[in-house]
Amino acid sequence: MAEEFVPVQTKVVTKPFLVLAALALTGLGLIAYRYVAGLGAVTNLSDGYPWGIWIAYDVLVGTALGCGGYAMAILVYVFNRWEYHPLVRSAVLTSVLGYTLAAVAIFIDIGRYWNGYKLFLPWQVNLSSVLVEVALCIGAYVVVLWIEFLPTLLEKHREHPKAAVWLRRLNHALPVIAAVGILLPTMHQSSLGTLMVIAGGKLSPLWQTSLLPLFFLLSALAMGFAVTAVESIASSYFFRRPYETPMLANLARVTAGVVAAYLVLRLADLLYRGAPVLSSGWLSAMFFLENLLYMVPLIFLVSPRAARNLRVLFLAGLALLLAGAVYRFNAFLVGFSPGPGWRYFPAMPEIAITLGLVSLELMAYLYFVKRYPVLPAQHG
């Protein structure tokens, strides 16, 4: 039988939508700002970084936290595990806020953004670029998950005669669709590794290495598992539904494989190299912090009894969610060294920039989830 989605009957505008909306439009002023006096006005960035936290974070990360319905969409439609199924819309909400968002990032770090329509003019660009192709990836996953998201939308309004027409047809071409979802973030999470790959001895050894494009997909992955089982526990506690407690500890499972098989080949990488894990100083230190959130939540998800403990799931969950974010960024910033005299934090603007996009996917997550049916119904 298939699952019953609905809204979730509260208000919109609430008071932390309020700090949410104050937050946004800071860091919507400071982008019509920057688009007014440049990037030098707003940024800490310069020839030696030229890639600082809106890339970081919003691109490298955001769509890491948005992979929630990639990893899904492996789960239910390749692994053919549809006990699943009822998280899939909600992983599918995050991941099309995550990557639009992104795809909006990108622009606003192009130094010369009037230029970037050429991306879509094969004879204007580099097509042996792993750039083009992590852009062209993103652009055309943004498109794809829109149209994933399209029935949730049209369920709203299904007695429409068009909107049931569209339906149908949609539920036609999901195969395909969803084989294009799972396509396009393979394809360019997988070259986010490559980006740092190609800039050789200037990445740290704790780091740099031909494998990189496999621990950027898997890290990917076990984000796109955490933000899922985050997302359901945090949903269920402040709009007061029932948990999914049974789906969640076996997502667990799946979860703990893949973080097992991320960690062993790293081990095993590092060892293969000789990489200088415990003399890099400062950077030895991110290293194990780095690690450290991956193994101690690993150590409790293997564990069935602490897997059904939502405190215990939730907390791991977040764990992994930052065992990513600092993996990305040590990959792309912090083991990153130009060369002499080079240096970069970024600029107050920046960070607020950063703060006002999550917030306004915060802010879409609450209307979308309150007006259109996102989230499973409650029975019993």
Second form
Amino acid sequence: MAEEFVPVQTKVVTKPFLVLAALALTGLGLIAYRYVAGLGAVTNLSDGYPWGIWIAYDVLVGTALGCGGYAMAILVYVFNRWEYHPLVRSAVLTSVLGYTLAAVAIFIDIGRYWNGYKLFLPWQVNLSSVLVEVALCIGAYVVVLWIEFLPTLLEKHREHPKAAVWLRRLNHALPVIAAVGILLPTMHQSSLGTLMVIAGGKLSPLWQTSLLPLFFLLSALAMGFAVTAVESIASSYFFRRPYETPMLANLARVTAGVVAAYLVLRLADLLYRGAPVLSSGWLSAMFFLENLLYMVPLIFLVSPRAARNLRVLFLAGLALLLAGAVYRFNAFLVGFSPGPGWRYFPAMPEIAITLGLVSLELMAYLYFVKRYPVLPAQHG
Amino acid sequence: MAISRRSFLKLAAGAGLAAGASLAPAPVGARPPVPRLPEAVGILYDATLCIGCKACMSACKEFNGLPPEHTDPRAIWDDPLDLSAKTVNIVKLYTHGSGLAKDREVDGYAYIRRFCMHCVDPACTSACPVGALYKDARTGIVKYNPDVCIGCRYCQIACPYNIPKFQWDSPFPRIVKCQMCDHLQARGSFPACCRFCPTGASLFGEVRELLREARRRLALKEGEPTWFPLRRVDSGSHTYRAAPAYLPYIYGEKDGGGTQVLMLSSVPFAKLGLPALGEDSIASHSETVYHALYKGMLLPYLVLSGLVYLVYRNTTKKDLP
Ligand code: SF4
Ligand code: SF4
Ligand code: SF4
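The form predicted in complex with the partner chain is what I want next, because the block you gave corresponds to the form predicted alone; please supply it.
Now the full complex is given, and it begins with the chain already shown.
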């Protein structure tokens, strides 16, 4: 049988890799300082804005960017679209890295981390808390993702007899693993939205709605498809490999469907609630930015000619990722106002820690694609 | 190539179910409102009696072991600007125009105390993932247990009054909030803020009796001579004075599902910085949305079964390597 996936045969330690390493080290140093001096010493968080970019970026955007594995699994395993299978592995890799770092970020963010294990004690958790569902599902999904990624690691050592046995066992368990791997993100990506329902009037009516779970789920799916396309195009470009053009064009149509559903529902909900779309000052501006970032790529994605143009696809994908990120920032930070006098903009060390974590993620990505069979084999 | 029709229908049904449940803002299974506990205790704060002496603030700090706060480094007194991890009770001032007449909205001023409202159906306890904030089953006091708190600060996002505060400058931070001097009550005493209030503006008692007292005051005619209990609603000692021009509203009777701290004032509560919350608690709303999807884990379980079936069928047919 021909190899479906192969490692990229280049050096791991390159100049960009060293730059990333420097950023990662800076971040790690600041994280150490946070544990000595408290959260106030490295962040601009306050009693009014208790959640900042670590939650909005590292957790919300980070896990949504990690939805590639989820989105592709739905296409392949649920809709039986095996033509997308070549994209699954790299999508799972981005997912496993994104989610693992989100879990790390949560651990850095919570103030009383030594009590963190209490979240996993069934008699301790509060079942009416949305945060319990989010935390347990993200925790479980990190484990599931590593299991899904395991075959990639094992294949490299397939001569080893133990590895072969485990590969077979994993393949047996695949239906269950894949099903759980689809259920868990459906649950927590929507619950991430539900988190803000309890903020009530502190979140602007442009974002506060009982439909937050549905919007978070749909936008996470859209980001999952977009990130897979962007990653595929970027890795083909940087590693000088052939482009997956027809597959990407089809993917574009699926993505367009999800985005269109999201926009229709979002608009209907705003109209139904009579939200002050035009009269909310700077929040209105952010609202329009967010939705333009959805609408413009949608226009390109539905046109069949444009969808075969890789440059257009790439830019549309980036725009959709940005749209999802802006939506998440709006729903958790920009549209959140605890009352007069409170303000939040991330502190330098706070940003540096996030940058450090992202650098770690990119370093891990580069390492894995160059050492393990992650990217699709070149056909033809 | 094409999505199999049958699998599509199945998935669509599942997705429809999920969407349907989250679409209905108040489905049949909406969580019922939480009633007041019969023995609940609380505080009645009457802004018209408050003279802004801040005796409650210093008493609160003394009896709760909280340090004074310097927001202005030149200040030689405790000068918190707002509630914080060092200040769980504060007296604030409203002024308008010339600011001459007490308890008048226009060209007047008024005091307002802020501290935990001890909600009947608290957002903080609904949000807290580990039950570190919890409501005493008898007294209804909302208490904090640092031994389980993970420091996630979701309670801060949830509380509509921005009450829970976090120790940002500590490597081992806690949540800090008014616990209605629970430790004093355990010794048979009562909240320090009420004990040291010289005018009876802060009054401790059972919520039932506090509500009765509040209604009695609202029934008074402006200028009518009357009496006001001191310290506790059942203390037996009173001051005597003319009834002020109350707004006919007891803040906390119904607001946000009701609170065990009740407030009376002559100046609209919105002007004094209290949020307009409606009569349903935000916790009941959030839990309704949440439970619509997760009640008994039925929906996730159904979806999972469907998924296992589909994936199994699709993978075996395809004959994976
Ligand atoms: S006022 Fe805030 S902290 Fe106090 S009980 Fe209500 S929700 Fe909890
Ligand atoms: S910070 Fe502590 S008290 Fe507040 S919600 Fe989190 S675990 Fe509960
Ligand atoms: S009840 Fe106790 S802790 Fe609460 S404000 Fe009064 S004195 Fe402070």
